[in-house]
Amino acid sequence: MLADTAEKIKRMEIRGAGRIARAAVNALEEYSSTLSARTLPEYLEKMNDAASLLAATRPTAVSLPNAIRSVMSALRLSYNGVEEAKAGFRERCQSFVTGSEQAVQRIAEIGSRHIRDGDVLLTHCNSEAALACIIEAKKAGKEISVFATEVRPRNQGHLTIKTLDRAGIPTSFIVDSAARYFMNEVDLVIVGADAVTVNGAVVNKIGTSQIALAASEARTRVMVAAETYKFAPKTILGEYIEIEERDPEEILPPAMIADLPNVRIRNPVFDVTPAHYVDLIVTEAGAIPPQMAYIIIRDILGWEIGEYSGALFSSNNEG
């Protein structure tokens, strides 16, 4: 299950970054609950290096390596062997998939808040706390419709407008570059984030930004929904968050790309919209504006900045 659930999330079949970090976290556990090793630093070694591969697999999504570095935590604390070890791991991983979905809830509830009766929304991608928001206020007897959009290259607006259409949800399916042609008929953009950083600035499905720029011009709200462990503990240090870029065979078939030496495909996933294009950010802890980004990762993920200078994991277990 481990390596399937590498491949699986690093070809995108797996997507949505709440849905890629507890993915991986029920591989690690899974992998841990089957894996034979006759000591605790043997165990822990074999651990590190499964932990290792998962995180390689999507270099942008930081939900991906904060929920590894959250469950792999608890092999820190000193366990008399390797059963034991096993059994605090499987409850940490336990409480961090049962958390991740509660919080989607939690940001669903406060999200809808901010969804007035009545209100067009346009959204990007496909965001399970973002469609979260949108249904839960459905669910509230609000009148509300949406534009969502395409999605290029990987269509990911396909899955967005099956699971509208399924909570009932008046819906208008648009490429994406026609986002600001209807920006002036919207009342709010609501996106997820694959990373919020230490300014608030948002890092999410390539084309947001453009999205957020045209929502500025219309004077249009712009909301985001992200769980905390989406936020990027590292970004207080300076550091950059690498945007992925993906294979050109994604935009044009290969004999196409052959015929065409001289042109260079680009494909990146992501891109960035300032913090200064944000009017709210939505999470389980409550709805903060960007420029208080800083307080979650200090408050809620504070524990584990500390960890981002060394290895996954470190233990106090001696053998």
Ligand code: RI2
The other form holds:
Amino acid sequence: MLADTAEKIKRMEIRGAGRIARAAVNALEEYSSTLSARTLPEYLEKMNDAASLLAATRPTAVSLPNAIRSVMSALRLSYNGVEEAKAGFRERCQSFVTGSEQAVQRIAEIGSRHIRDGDVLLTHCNSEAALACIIEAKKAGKEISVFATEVRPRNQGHLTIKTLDRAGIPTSFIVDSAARYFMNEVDLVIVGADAVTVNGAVVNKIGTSQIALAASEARTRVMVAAETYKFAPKTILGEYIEIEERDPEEILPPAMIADLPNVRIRNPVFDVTPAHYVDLIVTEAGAIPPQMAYIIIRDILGWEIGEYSGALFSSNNEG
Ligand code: RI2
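Next block, the form predicted together with the named molecule, ref. the form predicted on its own:
Next comes the full complex, and the chain you just saw is listed first.
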């Protein structure tokens, strides 16, 4: 299951920043429970290797290393043997998954309060957290409608319109490049996030920053729905978030690519929206202006400037 989950995350059969975090944690829990190791150091070493394998699958979504770091920090050499370590790890994994699901529900409750009766919304890509806010607003009886973008090249917009349709929310499906054309009709843009940096910049599906730019021009508000484990501790040291660039064949068929020797196809899958284009980030801990991102990294994730070790996980292995 471990290698299978890693492959599925890489191929985007499992996708969405929250979902990949939960899938990685579930895979680690399953791997741990079936792992045969005679000694605690042997168990910890194998677990570290498994964690590294999963963490390397997608470079941008910070939810993945944050989730892995969170559960791996339950592993310590001070356990009384492998079975005790496994039990501690299982408990931490289960509480991470439950906490992650509860975070989405809390974001929905908080985020939906920022959606007014009669609002026209626009969403981009397929974000569980952003959609939860929209669906919660509908459940609260608000008359809303949504513009949903196509999201080339992987068409995550198809998933979004299915969800909105099933929730009975009137939806207009548009190509990505039509976002500015319709922006004057939109009251609120709601998107998710793959990462939030210490200066409040939001890393999300490619095209988000263009939409935010169009929203700024039209004086349309932009709200981001993001669990706190999508905030990136390493950015407190000025490290950048790596932007994943995927296979050109997601954009054009191989035969066509082969026929265009002078054309280089670029396929970055995320972009960065600066903080001043974002009005609000809704987390399970509350709705904050993006400029408060450091507070989340310090007070919720527990990282202070100067303390980030750069280690992905296992900082407690000696403890
Ligand atoms: P939730 C997705 O990435 C999208 O960029 C989406 O906005 C973000 O993750 C957050 O999604 P991809 O996996 O965690 O489609 O809110 O590349 O579901």
